[in-house]
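Here we start with a single chain on its own, the form predicted on its own, put down as C-alpha cells.
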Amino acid sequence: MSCCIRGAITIEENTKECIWQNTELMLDEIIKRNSLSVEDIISVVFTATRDIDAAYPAVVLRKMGITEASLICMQEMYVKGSLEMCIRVMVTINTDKSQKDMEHVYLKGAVVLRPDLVKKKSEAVAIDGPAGSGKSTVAKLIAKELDYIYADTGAMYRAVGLYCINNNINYADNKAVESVLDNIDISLVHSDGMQRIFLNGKDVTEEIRTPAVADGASKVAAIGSVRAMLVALQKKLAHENKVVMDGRDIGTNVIPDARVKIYLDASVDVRAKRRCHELDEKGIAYNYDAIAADISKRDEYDKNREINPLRIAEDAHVIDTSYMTIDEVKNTILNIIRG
C-alpha cells in the first residue's frame, strides 16, 4: 500500500547552498517523524515558488542516498499575495500504515500554509545524557514537581539485558537477542510520579541496577529490533501522558517534538564517584578504576553506535552537572521549563 506525505519549508535566500540545506532539513524531518527508510520512498515531487531558481531541490535526494525513487521538480504558478521563497514536496511511500497515520511536515514560515496539519509540541520533557550524569535522579524530581509521569527508558533496555543474562542469551549476538524478543514483556507501573518496571510480570526495579545489567543494556540498545520495540512503547507513553523521559536519544529520536529538551553532562571522574556512592549505599562491592573505565567505554560505545547514537539535540539546553547539587540542577531545569 502507498501513502503520500506532504511537506513545505521557506528559505532565507535564493542560493544553491540555502536551497539544498533547507530541502535536506525538510526531508530529514519527514523521514524521522514517519520512521521511514530511503527504501520506502517511491517518488518525490517538488514545487518551488518562482523566486527560487538557483538550484534543483531534487539534487539533495541523490546526496541522501535516495537513488531509486522517481523525481520531478516544478515551478509553481504565481498568485498575488501568496507565500514567497517556499519549497513544497509530496513524498509517496510504500508502507503498511494508513494515510491518517502519516505526519506531514511544515517548517519555518510554511506553517501558515496548513496550520491544521502542523503537529503541536508534545508536553513531554526530554532529558538526555551519558551514564551517571544525573538524568534519572533529576528526572524523578522534575516529574514530582510538575505532577508528570516519570519514564526511565534506560530501565527498559536494562530489562532486556537482564532477560538475556537470566536466560543465558549472549546479548552481544544480535540474532540471538532478536530470536527471544517475542518472549519479553515489559511494563511500567507509575505511582506518585515514580516508576517501577516489570519483566514478564516480575518487579525487577532493583535487580536491573548492576554493572553487568548496565553493560547488557548498552549492547542490546544498539540492536535495531530492540530499539524499535521499546521506542514504540516510549512514544506511545509520551504522547498519551505528560511525562519526563530520560535516556540517550529521547530528544533526538523518541520525542523530537518535546516541549523542552535537556542534555545533562558531567566529567567521567564525577560520574564514576556517583556510581560508586550508589553501589555503596546498596551494599554492593565496587572498584572505582573499573567503574571509571566502564563509563568511558560506554560513552564511546553510545556515541558511536550506528542506530540512534547519544548526541545533543540542536534545540537542547546543555547543563554540566559536575559541580552542581541535585537541587541546583533541578531548579535550573524547572526555570527552563517554566520560562
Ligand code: DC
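From a predicted model like this one, the values you see are computed outputs, not experimental measurements. Positions refer to the first chain, counted from 1. In this text, rigid core is short for the largest set of C-alphas that superpose within 1.5 Å between two forms. First, how it differs from the form predicted together with ligand DC.
- Relative to the superposed core, residue 329 undergoes a Cα shift smaller than 2 Å between these two forms.
- With the core held fixed, residue 175 shows a CA shift below 2 Å between these two forms.
- Core-superposed comparison between these two forms: the C-alpha position of residue 203 differs by less than 2 Å.
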Second form
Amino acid sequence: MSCCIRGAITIEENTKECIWQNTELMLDEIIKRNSLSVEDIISVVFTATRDIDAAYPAVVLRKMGITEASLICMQEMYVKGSLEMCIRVMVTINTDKSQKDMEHVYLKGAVVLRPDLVKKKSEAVAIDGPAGSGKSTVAKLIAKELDYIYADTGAMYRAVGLYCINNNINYADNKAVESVLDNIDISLVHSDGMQRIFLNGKDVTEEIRTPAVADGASKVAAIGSVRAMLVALQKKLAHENKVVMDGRDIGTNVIPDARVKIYLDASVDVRAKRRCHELDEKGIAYNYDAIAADISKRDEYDKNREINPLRIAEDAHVIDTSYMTIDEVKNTILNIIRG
Ligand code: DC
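Output block for the form predicted together with ligand DC, input the form predicted on its own:
Let us now look at the entire complex, which starts with that chain.
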C-alpha cells in the first residue's frame, strides 16, 4: 500500500546553502517522525514559491541516499497573500500503515494547506531544557492552571539510578544495568497536581533528589534499553491523560505531536545560583564552583549522548529564563498555549 506525507518549511534566504540545509531538515523530520527508511520512499514532489530560485531542493535527496525514488521539482505560481520563501514537499511511501497515521511536517512557520489531512495533535504540553532551567517549577504551575497532570520524566531516570545505587550495580556499565531492568518496576501516582514515584512498590519521591542519584540518572539515561522502557511508559501516560510533561526529549521524541513545545534555558551561572539558593533555604552547606561544574558536566552528558539527546525541537518556543521571574515564565507559556 502507499501513503502520502506532506511537508513544508520556510527559508530565510534565497541561497543554495539555505535551500539545501532547510530541505534536508524537512526531509529528516519527515523520515524521523514517520520512522521511515530511505528504501520506503517511492516518489518525491517538491514545489517552491517563486522567490526561491537559487538552487534545486531535490539535490539534497541524492546527498541523503534517496536515489531510487522518482522525483519532480516545480516552481509555484504566485498567489497573492500566500507565504513567501516556502518549500513544500509531497513524499509517497510504501507502507502497511494507513494515510491517517502519517505525520505531516510543517516547520519554521510554514502552514498546512490541507488541514483535513493532518492528525489531531496531542493535547499535551512538552517542556524540555537542561537541569536547573526551571522546568519542574513552571510545569507544575502550568499543569495546575490547565487542570492537567504534571509528569516529571527525570524522576523516572532517577528511580533507575537509585535502584542501581541501592543494589550495587555500576550504573556506568550498560550491560550491568540492562541485566537488571526486568527487576525494576516504576509507577507514578498523580494527585493534587503532584507526582509521586514508586520504585518496586516503595515511594522514593524524596529519596531520588540527591546529587549521587542525579549522576546515576544522567548515566542510565544514555542507555538505549532504559530509554525504551521509560519512553514507552511516558508515551502511555501522555496518551491516556492530559499532561504537562517535562524532561529532555519530550518535544523531540516522547510527544512529537504535542500541542505546544517549550524549551527553557538559562546560563550555567544562573542555574548554579538557583541551586545554591535552594540549598541555602534548606540550610545545607555548598560550594558554588562544585555546583556549577556539576551542572556543566550534566549538560555536556545530556546534550552529547547518542540516543535522544537534549536538543531544541524544531517547532519549540525557546525561553531564556535567566532574568525572568517564575511568574513571568509561567505567563509567557500560558500566553503561548492560549494564543
Ligand atoms: O530533570 P532531572 O534532573 O530530574 O533529570 C535527571 C536525568 O535524567 C538528567 O540528567 C537527564 C535524564 N533525563 C533524560 O535523559 N530524559 C528525560 N526525558 C528526562 C531526564
